[in-house]
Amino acid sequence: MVTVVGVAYRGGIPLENIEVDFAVEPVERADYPASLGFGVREVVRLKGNLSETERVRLQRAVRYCPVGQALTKGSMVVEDEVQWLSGEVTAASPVPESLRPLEGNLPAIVPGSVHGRYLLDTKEYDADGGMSDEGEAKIYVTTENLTHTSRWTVLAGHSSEGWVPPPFPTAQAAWAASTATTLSRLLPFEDAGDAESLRVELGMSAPGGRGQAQGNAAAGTVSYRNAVRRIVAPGSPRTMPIETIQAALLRDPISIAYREGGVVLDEQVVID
């Protein structure tokens, strides 16, 4: 929303507000039926007196956000290194192509549904008038569980420092947890203590900043990120070889979605 928001300031266009719905679900995987992705449908709320060549700039804009991209169009170029606890370093990146993925029972992904809301008052303005921070939007999680339904929600966006954190680094979270999460169902540790000392670490780099990734999302640019992603498992290579954590890696859901795109199911734009 942030980036559709920048999109519009930049390029005049007179967009009054935005709304934007996903209705989560997982999605069996041919390749591998044990393991379960995840597809979005997505609709976006767009409010202003908009031409055809404005709508379309920033449907254009929606397509090619930053995070969307990401989950979307390839463009996390991931490098996966291991510490073990015993010292040692390695290189995880690239899997052998001859490596299957890990067996074993991962948590279900449950459908949900997602309702972003624009914050219009938390827009900031520079001394000139200018627009310095796109400001926040309000998300609204719902996921339906076995017993009872399951709310959070989240604050993200640009806006001053210290206020709510960016919308990627709140996507690098879910990252992290969802690779904590599949590691920990499926490797084999030797006992019970281990699964706790198992870190995940990311770093990442952009090209360029906020502006440039709303010119590229309004010029339809896929932007590359490149990201490390350090594992920090127990034991040493020999206790829990490399190979193991890397047939792990092929099932997590999220590195799935950054590594093979086709996450968006369905897409509507709407003008209202």
The other form holds:
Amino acid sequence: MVTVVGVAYRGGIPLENIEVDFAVEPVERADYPASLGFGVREVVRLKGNLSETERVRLQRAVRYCPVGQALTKGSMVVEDEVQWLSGEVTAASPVPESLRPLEGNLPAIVPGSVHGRYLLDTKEYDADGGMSDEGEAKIYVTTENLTHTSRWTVLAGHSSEGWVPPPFPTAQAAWAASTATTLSRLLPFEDAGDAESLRVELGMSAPGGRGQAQGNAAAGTVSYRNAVRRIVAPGSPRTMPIETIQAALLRDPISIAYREGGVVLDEQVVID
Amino acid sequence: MTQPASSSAASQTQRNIIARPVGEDTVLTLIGAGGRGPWPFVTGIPNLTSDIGGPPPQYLAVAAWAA
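For comparison with the form predicted on its own, produce the structure of the form predicted together with its partner chain.
Once more the chain from above appears, this time first in line as the rest of the complex follows.
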């Protein structure tokens, strides 16, 4: 949402408001048969007196926002490395083509929904009246847990004081969490407490900043971003071989989306 | 080939997002370690015995996408 707000502002497009709905569902991946991925059905609602040209420009921005590019267009260039608690560190990319995904059970992906509202009154202006920060979005998340339905709210966006995290780092936090979840479930730990000594660390490049990202979104240009993902693993290369860790990473749902895309099952942009 | 810590090119990149498991069903992730923030997130996984500690990671990714 904040990318579209920024594109509209920079392009002088009279966008008055925006809302987004995602329905999330499990999807079995043919290319990774041992994995259950996730798919989304997306509806974006734009409010404003928009011309056809403006609608097309904003629709393109919807498709090419930085997080959408990472999840659907292969924009993430990932370099993996592993550091064992014994001290050794080694590159874990590229993965040998012959390596098979590690067997084992991953958490179920349950159906649910994500509803996003743009918080209009959080938009910030500079002394000349120009927009300095796009403001915040409030996101309502609902999932069907195996016990009962669960709900959370998440705030993200662009604020000068850093009240909320920007969307792209939030998405990478999700990737780190997904990686940690996947490895903690699949790796053959020697002791029960070893999983808690696991750590996933991410470092990102930020090519061009926010203005460049919005320009790319408006133009429909894929902006590649480099990421270093370090797995800090218990044990040593002998007790936790690099191939085992690489094979487990092949099962991670968000990593699969970064490599293969395919999470968009349906998308609509509606003008109100 | 393994190397001593901090000698590879990748090791020189500042890592500012850190995630670690807490218990069996929860991961704590921090954005901004050493930079802006910090912004913590708790993610969880569906299970039969207790409520989820936070949204599953895929849902946090989609929430970020929505934002």
